[in-house]
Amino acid sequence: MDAKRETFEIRLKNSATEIEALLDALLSPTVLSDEIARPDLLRNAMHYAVLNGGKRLRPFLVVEAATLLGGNRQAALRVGAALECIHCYSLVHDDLPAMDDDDLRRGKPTVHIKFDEATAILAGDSLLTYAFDIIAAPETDLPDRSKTELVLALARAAGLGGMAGGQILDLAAEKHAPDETGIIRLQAMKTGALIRFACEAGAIIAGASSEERQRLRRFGEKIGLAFQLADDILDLTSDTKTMGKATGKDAARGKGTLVALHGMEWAEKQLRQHVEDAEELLHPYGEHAAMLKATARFIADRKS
């Protein structure tokens, strides 16, 4: 392992540790002002959902993008924690019997298996709501304008025209396989939108120019495409033990993927192209963007 790769992996691990400590604190039994109570069952299910392992890649992107542009790191950690709440809520709901009907997530029982379906639904609902609480709270040390921009961008990335919309397109794909354009749209919404937000959020936190915000947004779009393509490759080449969740399900359900349409050789070539395009977008920042460039390569090379 070369020194740069080792530095990236250590930094990713350390960032995950910070995010997990913050999430643990945010989901403590302590009742906040204007809250009435924190029911133990619901809080425990939320805690289980967000502290059940994971690389914490999306929060890492928020922090590194903000760092690149000189943003407030502590604020970036809180925005990253909010984004992780959104991501984990989506996993809780995706795993439900009415959706993907999965029993395993990160090698452990899914929330509806560990608790029950009603609790899993409410845990997801509460994590979604809490994300916006975290951003808006006075503890997130950002100007009100920045908070408004973050809330708007996250709502657009997570809702009807983003992740949630992508999930319904994904369910529809089980009955009618989409064409290439449809697959790209579905993946950009379901997976890419939150990754795009993570990178753009760093620019918003830093109060960067609209040009820099758009550059980081495009970088997020490129690595979002790479992430989903790598995921589709892993779904065909990896196993349940390595992935920590069921594999081969897309093929079994007849869902179309770009790998199925074009083949593995094309997919691997395209994956490399997405990474090159992403790195090229960061060229103006030179070595200051080393961590974000390493993240793009990590997304393409990951094994789970």
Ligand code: GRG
Contents of the next structure:
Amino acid sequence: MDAKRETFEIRLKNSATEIEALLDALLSPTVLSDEIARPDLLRNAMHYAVLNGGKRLRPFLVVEAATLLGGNRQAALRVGAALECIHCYSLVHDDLPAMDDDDLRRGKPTVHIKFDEATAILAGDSLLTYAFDIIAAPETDLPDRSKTELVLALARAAGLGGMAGGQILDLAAEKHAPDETGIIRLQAMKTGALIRFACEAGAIIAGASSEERQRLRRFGEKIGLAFQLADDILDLTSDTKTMGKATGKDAARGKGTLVALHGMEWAEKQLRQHVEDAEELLHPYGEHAAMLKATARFIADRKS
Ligand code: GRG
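Having seen the form predicted on its own, could you now give me the structure of the form predicted together with this ligand?
After this comes the whole thing, all chains and molecules, with the earlier chain placed first.
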């Protein structure tokens, strides 16, 4: 492994450890002010949904983007934890029988298998709500204006016009295969929106100029495209053991992906192009952006 990749992997691992410690503390039995009680069953299901492995890529992007632009690291960790709560909620709900009906996630039984369906639905709901609590809470050391911007951007990324909207387009795509524009749009919503938010959030936390915020947002869009393309390639080339979840499901359902449309050779070339474009966007920051550039390469080269 080259030295740069090794440095990146150590940094990702360390940041994942910090995020997991924070998530564990946030999901402790201690009742917060204005909460009435924390029912054990629901809290345990949320804890299981969140602290069950996972690369913690989205929080890493928040922290690294904020670091690049001089933002407060502790605040970035809390926003990263909030984003991970939303990501995990989406996985819990995506795995439900009414959606993808999966038994395995991150190599372990999915939440509705380990607990039950009602608990999984409520754990997802509570993780979604908790994300906004974590950002707005006084412990997140940011000006109110930044918190409002973060809440608004995250709500737009996760909801009707973002991830949840993308999920319904994805479900509809099983019945009527979308054309190329439709595939790109649904993927930008379902997967891309949270990744773009992660990068833009770093700029918001740092109180960066609108030009810098826009640059980080475009970087997020590019790596979001790379992430989805890599996911589609892995769905065809990897196995359940490596991925920790079922593979080959998209192809089996005849679900339209860009890989299915254009072939593997095109997809791999396109993937490299997205990474190059992403790196180019960070050119003005030189070596300071080495970690974010390494993240773009990791997303394209990942094996799970
Ligand atoms: C239920 C509202 C709602 C949305 C679901 C995220 C999602 C939308 C569906 C998951 C299906 C899927 C496999 C999407 C592809 C991209 C993706 C989110 C992969 C998993 O993300 P990783 O690789 O996972 O970052 P870890 O486990 O490392 O966190």
